[in-house]
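What follows is a single chain, given as structure tokens, in the form predicted on its own.
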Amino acid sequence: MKLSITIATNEKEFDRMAAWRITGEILNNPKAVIGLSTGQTTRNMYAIISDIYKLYPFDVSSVTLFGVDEVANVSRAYDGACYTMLRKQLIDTLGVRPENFIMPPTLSDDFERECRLFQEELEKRGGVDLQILGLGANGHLGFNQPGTPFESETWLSDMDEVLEERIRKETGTPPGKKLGGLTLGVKNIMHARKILLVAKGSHKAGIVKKMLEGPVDAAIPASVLQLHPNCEFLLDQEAASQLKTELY
């Protein structure tokens, strides 16, 4: 199956193209359900969407936005909580109604229930029209780390050690308190009608090559996107630098 790979000439074009993919989905489908990712890759994309909205306000009254994952057992006031990042970077600037911003809580005494409620709420809204995904350095999608079964549904996963150490330091979380990531499972992600995987920078070149040219293997969760019928891989030239040119 031929993959849909788009390579931007520079970072500015990459951010602009990604921003218009999301904006275009909203304009074409006023009731769209759109999943968002967080991190360095998406920050500028969301800033461009916000700038577009300021210049040419578009209707977001019936759009549902949500985050693909959330850090568990930290306060929502923590700057690294996905809820907080998305609120600051996009939700508030667009004036999205609170009831149309769907996120699992960061704190709960029953995360299994929260996973079920999060998944059920998205299903009630008709499922996901567009899912934005970043690419982890080890190939993870959301908090689905290497080895996560492809049939996984919304669940509370373990964090990779580097991220967990950073979050513990930033939040003062003691070693005895478990940190994790509540995330849509790989199966849920694959049920999205359209997916946009975004990756930029030379540090992502190796994992991009494994994702697109390697076998579909749970050891590289993102490799499963090769099988999605409507997934676009948006890369900058640095992230695409190790790919075989005939692939795109």
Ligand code: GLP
Contents of the next structure:
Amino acid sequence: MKLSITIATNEKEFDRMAAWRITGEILNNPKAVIGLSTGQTTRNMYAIISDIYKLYPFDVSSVTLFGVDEVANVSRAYDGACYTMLRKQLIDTLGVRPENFIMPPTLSDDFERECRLFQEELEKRGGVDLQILGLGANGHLGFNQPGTPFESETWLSDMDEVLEERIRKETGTPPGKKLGGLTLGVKNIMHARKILLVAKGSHKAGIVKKMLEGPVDAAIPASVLQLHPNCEFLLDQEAASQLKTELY
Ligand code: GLP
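For comparison with the form predicted on its own, provide the form predicted together with the named molecule.
The next block holds the full complex; its first chain is the one shown before.
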């Protein structure tokens, strides 16, 4: 199967294209269920959607937005909590009602139950129309780290050590207290009707090549997207710089 790869000529074009994919989905389907991811890659595209909305408000009253993953065992007041990032970067500007912004909690004494409830809430809304995914430097999707089985469903994953260390420092979490990442599983992600994988910058070029040209292997979770029937890989030229040109 030929992969759907779009390469933007520069970062600005990349951000704009991604922003319009999401805005377009909302305009075409006012009841859309859209999964968002957080991180450096998506920040500007959410800012552009916010600008479009401020200039030309569109109907978001029936749209459901949710985050693909969340940091566990930190306060929501922490700036790096996905809930807080998404609210600041997009949700508050669009004025999405709280019941239409679905996020698992950051704190709980029963994360297994939270995972189940999160997944059930999305299923109740008819499943996911569009899932936006960033690409981890090691090929992770959401918080599904290398080695996560493709059959995984919403679960509490360990974090990679670098990220865990950073969050620990930023939140003052003592070494004895475990952090984690609550995330849709690989299987849930693959059930989305449409996926947009976004990756930009030369630091992503190596992992983009593995994701698209390497074997489909749990060692690189994002490689599973080669098998999705409706996944677009949106890259900028730098992220695409190691790809064989006949691929696109
Ligand atoms: C974190 C998030 C992922 C995201 C990834 C990419 O690990 N849990 O959902 O896709 O970062 O981050 P960045 O865009 O900053 O490279």
